[in-house]
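Take a look at this single chain, the form predicted alone, given in structure tokens.
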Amino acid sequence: MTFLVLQSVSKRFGAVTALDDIRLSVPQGSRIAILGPSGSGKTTLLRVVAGFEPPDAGCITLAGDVLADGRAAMPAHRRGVGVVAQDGALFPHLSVRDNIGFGLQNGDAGRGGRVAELMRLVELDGAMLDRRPDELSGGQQQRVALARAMARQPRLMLLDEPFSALDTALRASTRRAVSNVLRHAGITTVLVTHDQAEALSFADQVAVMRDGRLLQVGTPQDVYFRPVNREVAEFLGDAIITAAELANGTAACALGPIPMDSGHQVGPGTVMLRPEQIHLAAIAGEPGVPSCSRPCVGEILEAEFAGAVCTYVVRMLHPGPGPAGPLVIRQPSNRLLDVGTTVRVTVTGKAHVFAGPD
């Protein structure tokens, strides 16, 4: 059952448009990332539905009731949305119970409960109830903001980029920790993030955005290996993009023929590929065959290690259709290959081919 519902909703400060006809459903209990770089108007969508921005023009629903209609607004109060910030917002001068029990009543019989209850399902530990937020480490301080939001029962939970200030390790297990917490409670959930990895892994959907429009909607699956253009592309990850002739279901290009995602396409193309569908092996020339005479041989030009990743510049020796320039590979860095090194190039799967310009 569809449960936030965004139809047309535009926001502008100044000359600057930083919402553009924005049209998003999101279902009830489903997690949905909008994804983008600085500046792509994901944290003004976010203050919008919070109610701390109006919009210009446009209509937010939840569950049925009208949030905003233009610039006529529900008071954020009283939406029953939930927010946590990048840097968890903590009042430092309290300790962790009251921070958690802010908006609960002083005199309620169940405060220390609720409390006690929201402290076991962000997995925290009840010794720290009486601490102050400076001793404790960031990932327990995002935990705690997020038990705080949710004590009053919200219907909508809004994460600003909430991991960011974390450090990676640390970032991935509040991540999956906080993920685990709104899905077990059935909380619907708006997360913003500038991260790839993070938007993937943890959403139901996707959403890809840029100069406040939204490009793409879609499952983590769909948006990553179905993406509508280059521009989606290449800013979910590393791709190969290259020209491709199409026909009978196969993308001739630079790396040969190559089966492709839709096989209705006939002509000229562009087609992507992931780097993980890409492999490299080292060959042995055989007497009297050149190497170059092989199908799918390239050389490596340049080689970039990088702890689990290597970064090769791979020249095909026999390249196809559009042009011929060096292919920027990324491989698990498990077996490294020289500069110098003749290299059988296999793709696996299958190559996706832009339904337009890409």
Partner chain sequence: MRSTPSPRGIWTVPGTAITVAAALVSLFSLVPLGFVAVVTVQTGWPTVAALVFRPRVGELLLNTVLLVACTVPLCIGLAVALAWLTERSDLPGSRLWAWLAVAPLSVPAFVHSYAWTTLVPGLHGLPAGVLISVAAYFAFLYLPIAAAMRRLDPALEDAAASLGLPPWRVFGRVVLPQLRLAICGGSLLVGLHLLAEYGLYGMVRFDTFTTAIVDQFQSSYNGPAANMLAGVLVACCLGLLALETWVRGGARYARVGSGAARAPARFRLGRATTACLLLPALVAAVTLGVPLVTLARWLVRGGAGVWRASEIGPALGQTLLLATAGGVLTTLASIPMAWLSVRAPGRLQRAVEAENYVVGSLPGVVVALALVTVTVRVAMPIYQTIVTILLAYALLFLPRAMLSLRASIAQAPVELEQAAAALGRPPGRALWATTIRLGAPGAAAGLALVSLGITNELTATMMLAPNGTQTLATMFWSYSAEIDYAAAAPYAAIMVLFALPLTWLLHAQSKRVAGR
The other form holds:
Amino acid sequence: MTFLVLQSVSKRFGAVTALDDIRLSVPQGSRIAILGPSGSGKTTLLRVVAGFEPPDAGCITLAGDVLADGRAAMPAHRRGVGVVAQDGALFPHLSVRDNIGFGLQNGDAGRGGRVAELMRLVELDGAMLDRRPDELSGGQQQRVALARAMARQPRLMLLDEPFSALDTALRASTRRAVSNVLRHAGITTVLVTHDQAEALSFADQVAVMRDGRLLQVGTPQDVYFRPVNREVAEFLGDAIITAAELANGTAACALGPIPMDSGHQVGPGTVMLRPEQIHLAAIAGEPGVPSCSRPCVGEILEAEFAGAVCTYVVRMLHPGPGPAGPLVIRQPSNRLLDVGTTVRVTVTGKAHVFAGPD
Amino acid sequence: MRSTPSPRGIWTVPGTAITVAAALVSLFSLVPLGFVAVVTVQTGWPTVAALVFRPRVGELLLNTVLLVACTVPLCIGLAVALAWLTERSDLPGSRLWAWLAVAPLSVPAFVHSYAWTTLVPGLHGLPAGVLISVAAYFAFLYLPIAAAMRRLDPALEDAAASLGLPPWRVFGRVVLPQLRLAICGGSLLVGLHLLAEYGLYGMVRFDTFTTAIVDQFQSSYNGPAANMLAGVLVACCLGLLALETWVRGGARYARVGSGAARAPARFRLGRATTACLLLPALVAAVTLGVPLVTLARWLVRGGAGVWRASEIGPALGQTLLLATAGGVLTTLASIPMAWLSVRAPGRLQRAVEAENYVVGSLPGVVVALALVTVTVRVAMPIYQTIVTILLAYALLFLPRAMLSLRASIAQAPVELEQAAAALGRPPGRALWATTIRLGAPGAAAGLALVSLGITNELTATMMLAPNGTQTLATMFWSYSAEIDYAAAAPYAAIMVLFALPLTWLLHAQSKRVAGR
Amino acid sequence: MKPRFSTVIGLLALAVAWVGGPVRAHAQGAPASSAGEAITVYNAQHTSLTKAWADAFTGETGIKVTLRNGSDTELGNQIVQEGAASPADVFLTENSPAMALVDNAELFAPLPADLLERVPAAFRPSSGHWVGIAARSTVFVYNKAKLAPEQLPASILDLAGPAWKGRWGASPAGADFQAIVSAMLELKGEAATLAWLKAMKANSVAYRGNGTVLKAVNAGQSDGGVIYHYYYFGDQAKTGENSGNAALHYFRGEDPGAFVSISGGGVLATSRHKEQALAFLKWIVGKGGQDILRAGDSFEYAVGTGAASNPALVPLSELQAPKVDAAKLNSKKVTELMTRAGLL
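Follow the form predicted alone with the form predicted in complex with its partner chain, if you could.
Below, the chain from earlier opens the complete complex, with every other chain and molecule after it.
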């Protein structure tokens, strides 16, 4: 059942088109991540849904209520939409207790209990209630911001890059905590982020955005393994993209014949593989000519060790159809390969074929 | 020359010298407070009681309290409203209005009074005092409040809106509390001016402690009655400082989190625009229009005859001399303290700095009374010399110089000093080559502000200046006291012209501090 | 050009010396030290009058005159405090009490007979330590639209009555008014004066300066006011904008309100330029100085022997002023009484 619906929403700032004909529907209780580089318009999208900016055109409805229809927009304070901002936006003049209780009625007898409950929910120690925001760590601030936003039991939660200001270790744990809380509460959530791992791990649905337009909306697996174009593919992670000759459900390319994920395309095309589909193995004890004559063999031109993974630049010895430069392939670094090694390139799974011309 | 390195690394030779210099400046700045204490003891309790606990003092206290209680809230309301209109709404011409809100500072308070008394001759007493005080001083509140509004993180207002607060409650619960520091600081500044000002109230027949002290001084020089009134006035100033500290509380509103704040969206006034334009227009008319039009009227009426070069020339020259020399001395005296407060903050430094602010809050009339008495009794060689008046200026305006300087020293990281030292400069020269060079713009701004203060100073100048000294302010005052308003006008005009660029600097500085 | 640290310190020291230098010279009365060609005058008279005197005197003799302007008792008390170290050579006042103050502290030099002769005995104290240089009469200025001649007070003491509550003004912080009070003190005694001052506190409006009183009366803010005569004549001679609706009432009949105050001049015993100081004082009470009173815009009475006052004024002899010994006027007591009455 769709819950949040955006129909042809557009917004311009002067000459810049921040949102260009955005259409999106989000089912109730689901989580969607809006993923895009900075300047893609994703934060504007969130601000339009929150009611901080009116759209220039288009319609937004939430559970059937019209939030905005063109420039006629319901003000933010009547929308019942929770927002957690990038740095938490905690009120610096208020204690943790008053921050969390900010949206609750002052005279409310249950206010103290509700605040305590929210503190437990976001796994914060009750001893922190009387602290000021600047006495908290970044992760704690974000949890307080979440608790504050949840206090009013919002119908929709908007998260604006809430983890980006945190350092790597804290980011993952805070993200898991927030994710659990929201999942448990069954609140429909929109997460805005530029971090693909965050988007993929957090959401049921990922919407990839660029230059004010939505390029693709789908499940994390969809957008990761079956991106609509090279741009989406590369934005979501490392991709090996190469030209291929398509026929009979097989893509013939520099890496040999690989089964395609869609069987109906024929002729020249472009395919994509994710690095984890590829395995490099040194061809040991087979020096010389014979191995070189086999199709899926290459030579390592450069190797860069970076801890858990190692990045290799591989030149295929028998390039397939179309232009094929050296491939950049990341591999787990449990078996290190030296420069100059001849390797066999093995592919598992299917190659993704881009729908249109690349 | 080896000294034990401390964790902060300040106890180098110049570090010690600077500490000693700061201590000397602070010791000297204790003179006015010491004077009040010593004179009170010397006078003896029965006389003190007779001079302090009398109806006249009660009357003056009531006047002073009423003046502060009426003026400060009016200034706050006006400053907040104007700051919001110029900083947070789409008011047409907001940059012009912002500048017009600050510009009244270039009109000395007693010139405001001069303008109003000649415009509305019967104007007197508390209403006159409040009206003119608001016109003359509300910019002291507008400046910090507008700066704070510019700095506010709009994400907080968004957050409050998303938590269900309508815009006016967002203003009350999120915006106003964050303006508290600016409001407290600005109110204190206005309050201290209200206590210290003489000329403004002298002209509209409103008696405050300061006017009463000057009356006593003119009747009996530094007699016990004047000294005791000074004691009560000092107590009022300290009371105001304590009140501000108490209201301000432990508030620290550092922006939490990182990331650049989004530029705040400006509120669309829509159909209210015309009505909203009325407020800044009215304020500009009252605070700038009245003094400037009146001044122009007197200048026209006086014609060329009032521009007596033989009087204006020397007054201008002496004003420039005092303003420059006083500015330089005050800035030099502020360097050690400013350096310490940035590089080596500690409990002692904080105490010493607080003491300097307390002394800086004392009215000119008290400082002058103290220096008159001290020099005539124990320091005759500097009695009635330019040294004494410059020392008085330094005591009065040290905080102004220190604030500017401290801000710019804070922007010169200590690493630069260390880098210079690592490149082989001895500590003193390392300090000179880095921090002092980088602090120069702040020092210049502070110097300008001090010079502005000196140019408009009246009471201390009248009481302490060397024989034959006539500044623009004292010439203006003596002519307007003889009801020769036309002859006074050129002096006022020159003072305003002087102050305009300095006020512009103040305006620009407050914008820069706010990061825009 | 990289200034060395020591150079900078040196420059700073120079700067301080530069600021301090002229300063010291000033302290000793700067030009005076050069060739004894200048005198320092503590001036409580109207600046414009003393400036006119000083400029004409300097023109004739070449002796420069430096003024320190202030009010009578401020400067009088200042001289007493300064004692022997006072930089003042000459002291000029608007009224006598401050002269008495300095004379009682024995700080004036006796004046030579040829100087004293220039002023009739009525306008100088018997001590011969100072002389009158000008005189002014107490008047009641009133708004012609508000008061008819028959409603005017017969005596200044009447103004303490309830009928005058809120209707009259004065400038109690000024030396002029305090001189009038000192005459009252001398004529009526301490108790009567304090009672009158307390009534004044309740009845009168306190303005700052006699000119302001005149202006307020003219504008009808007060019905009348106690000031000196010359403020009215001065304004009449200029534009009359502050006195057009006003008229003067002289109390006469040796009333305390008919008090004629003597402006005094004396030479300090500690003066280092006694010759020049005496020359200046002698010049003021001589033809040159007294002519400026007659012909200038001060409208104060001339007091020199045979000197005529401005013809616009009511002659001094017609004022029926009370006889008060100028040497006995007690400014300290007056300040004390006015402080007790809450006027200061």
